[in-house]
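So this first bit is one chain, no partners, the form predicted on its own, shown in structure tokens.
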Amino acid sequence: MADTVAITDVEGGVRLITLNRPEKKNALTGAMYDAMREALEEADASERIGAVVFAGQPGMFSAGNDLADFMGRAGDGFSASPALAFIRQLARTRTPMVAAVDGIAVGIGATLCLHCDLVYASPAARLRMPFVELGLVPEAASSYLLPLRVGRLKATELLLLSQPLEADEAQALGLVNAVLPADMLLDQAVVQAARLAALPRAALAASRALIRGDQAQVEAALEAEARAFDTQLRSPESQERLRAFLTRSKPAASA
């Protein structure tokens, strides 16, 4: 676990969790959602952590859900999953979070974005989201956040056809605070959530949450994502488009 999810406390109070599975170019499996789970949970029970940095490897961010992982554990559905768990936390953490975005942000590794008070994002960086071309439907609460954030329109265009967004169109969107060269990635993201956690607590809790919006709106929204999902993640439209890309085959004609 150690070796695949780098859980770092630097200085200024910020928790930097690490994505290290450069090989598979960061794809989540269920021990590192575990990993950031836990991570996530023992910050909010933290006196000294301020705020929490995700970060990958140079080039690459996450390609999001490790495939054969998570078909793997498909049997059980997706209300059992690892990554559920973590969507979960990382939804009701209530310590600030920053993200450095280096190269690929696919699925969970894009949404997750939406969920962090901050994102720096090198000229590198590509977001796409494409659940419904493996046969699934957005998670995170994206189907809710993102439409609020570059409206229905972009939203339709991102989630349902997949569209790369790149870092400057992010930025132009409102999904990225600042473009900044990759060498200095990093250290912006830790500089800026030692900046926070410096605040006084009860007044940075407060205006985050205000800031922030409904909460039960964005869990309501996270939970019909989760039922829709596991629905469609038990479907033969979904399971043949899983194969499909873990073959690299051609999925068959839908009818």
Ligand code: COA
Given for the second form:
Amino acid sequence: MADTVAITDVEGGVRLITLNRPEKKNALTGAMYDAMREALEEADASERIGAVVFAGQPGMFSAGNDLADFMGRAGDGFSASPALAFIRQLARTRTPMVAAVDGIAVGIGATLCLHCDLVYASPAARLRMPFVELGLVPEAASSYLLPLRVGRLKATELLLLSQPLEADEAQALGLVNAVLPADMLLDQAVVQAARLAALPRAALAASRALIRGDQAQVEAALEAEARAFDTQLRSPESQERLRAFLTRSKPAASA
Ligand code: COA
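Since the structure above is the form predicted on its own, I would like to see how the form predicted in complex with the ligand looks, so please show that one next.
Below is the entire complex, every chain and molecule, led by the chain shown above.
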């Protein structure tokens, strides 16, 4: 099996984390979460790596959590999942992170961007957070970070109504730094990551912490979400919605 997450260290102290499961639109499995978490842990521990770039495949950043994996998790729940371990690491990573988003970015594919220091998107980028539609709740501290960034009313459209966000609107809302042609996207993300990596490390770390605000609040939010997510993942309404997606059928009216 080809690596579903490719980790490449490129010039300029930049670590590239490339999602590589195109046949499933880069939906994330437990093994992929573990690979991404380890890549971030290593980046924080390394003096050589100064920034991380997340990238997907042409036209697809990520379809979010693998929904088959989720269905199978109803027993174990979300608390012990590789997804939550990744999310915890994502929120506490000290190495600057940059996202290069081309095409679909669903669920964690979108909420991951809220933790990135810089976000670049192609004109085809389309962010969507259909947690509630799936009988679930927001994750990765998005219920806290998104209202802070775009206001509570817009966050309600995005998180409760699962309204999609096109690249231009995401930029207008301040969720994306720039919209770039797809063939320039990754290069620009790597260039900007290398610029971050070249800055004096202590000054960068201190400034980054100041810009990012209250870390304890972010972690408290993601833990509160995780408890609610765990409950919902075990619920008949979410199991029915996940089943409906996987069997390409309509969910039962009661769910
Ligand atoms: N989990 C598991 N499999 C997924 C997936 C996911 N999140 N997203 C896509 N796939 C799979 C599909 O089941 C399909 O597999 P198959 O070819 O074996 O049937 C394959 O990837 C291609 O997906 P498809 O739906 O045919 O592609 P599309 O271009 O028409 O639509 C999406 C792409 C991402 C819009 C659509 O697949 C989708 O809505 N996925 C679910 C996203 C989601 O809800 N994520 C979780 C958020 S919490």
